[in-house]
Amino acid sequence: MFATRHFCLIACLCANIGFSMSANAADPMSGDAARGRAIVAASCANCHGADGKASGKAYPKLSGQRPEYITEQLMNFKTRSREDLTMTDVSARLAPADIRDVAAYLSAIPAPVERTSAAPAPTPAGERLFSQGNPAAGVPACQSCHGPRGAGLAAAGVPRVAGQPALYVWSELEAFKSAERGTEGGNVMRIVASRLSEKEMQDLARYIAALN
């Protein structure tokens, strides 16, 4: 009985993600990658790197990310449905066409495959949460939507999470849990994060950072 309920929860969560992404994101395939490269160099490189492979602990890696997700998040910052002082300012200066160009450029760069040397060692608890979830707390396995290696799910527009800095992953889980971050993804991450303890978020962040 529990297994059936658990499967249904995962199916509903993933369906909601897919609906949200397809409904809100512009078509990234129309973007001009060459033009996007120039925009990234001028507006994004200081934090995310010219190739999207940010080396800082607090900034997400954008290379190899789903283009739909990059487009959606920049539009969220632009419309202030997702708040960040720096990103709100940067995205405000980008036209929708600029955003599509940036997404086309960054998504075409291969994602980093090396583990960041400064990344904290993963814990067995983090691996269990990612691969199995926490049934007692109603937390589905992260891999159900993000894939067994955290590469995301293109069909549903689910973002790549593998190799993101642990500090960034933890801070975003905190933002979802506190409802500071918006309801993109059909409110899925708010629901999941609300059921995670502080230690579970830290364990997950360390495990995700070690994935490649």
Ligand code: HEC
Given for the second form:
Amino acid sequence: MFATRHFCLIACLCANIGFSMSANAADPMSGDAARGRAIVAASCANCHGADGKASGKAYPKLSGQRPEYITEQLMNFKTRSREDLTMTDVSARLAPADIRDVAAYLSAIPAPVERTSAAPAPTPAGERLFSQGNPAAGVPACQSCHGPRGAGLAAAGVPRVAGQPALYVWSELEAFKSAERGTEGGNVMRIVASRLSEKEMQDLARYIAALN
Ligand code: HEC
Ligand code: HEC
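Follow the form predicted alone with the form predicted together with this ligand, if you could.
Then the entire complex follows, led off by the chain already shown.
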């Protein structure tokens, strides 16, 4: 595929220059954003957009996402605790320094403020679930972790969800519910999603897609 050819190019490039740039590899905040931009342009832009503001319905936006979270998820794809045909392949070709640089570049771009075009209209049920949960079913309020506007929480490793395409949010909730997607520390999202009905997941996906 088109994207795959670029990966070979990047992989070779990185094999040559990777080491000289890999000081502070442990700290995702210290990446080289200019180098990250070049990697994104060559290997990620087709799906996520050159600025991380993907417009496709199935692709998550990466701009403004927490750098720790971008790093963690790329490692999850690498170790296959999170499975996705494309991203398994993509992540396998990224060296630790590449991941750090890509995270530095993407996280510094302001998150999109405009709604995803043709996002389905949110329902009051989605808003209620997000802000209050459903105590009767043991569903906690999403905002208690993801924040009242869905911006996430850096300290606790909670990702930004605001403005993600509804289809993407819904498919991730499904993946947590079916335990197809692994989670970090404590299995929180698997437990939360297992208590959501199909209708509730759809309502939440619409609401989250409209948040900014
Ligand atoms: C051919 C399309 C495609 C390409 C190219 C691609 N991705 Fe992805 N990416 C996806 C899809 C689809 C998902 C959602 C996977 C899922 O549902 O688990 C994803 C998910 C992600 C996630 C997780 C986001 C989240 O909110 O959980 C990160 C981080 C990511 N990609 C980074 C990258 C980087 C960095 C590159 C380039 C080096 C890249 N991707 C290239 C399609 C792509
Ligand atoms: C106790 C804290 C907590 C609560 C409550 C919570 N979440 Fe999460 N959520 C997380 C964490 C932590 C992650 C990252 C999971 C991982 O690293 O695998 C996450 C990930 C997600 C993701 C995947 C985002 C991405 O791009 O990868 C979605 C979608 C999501 N949550 C939606 C929800 C919804 C909807 C609710 C309410 C019904 C909710 N969350 C309640 C902590 C929480």
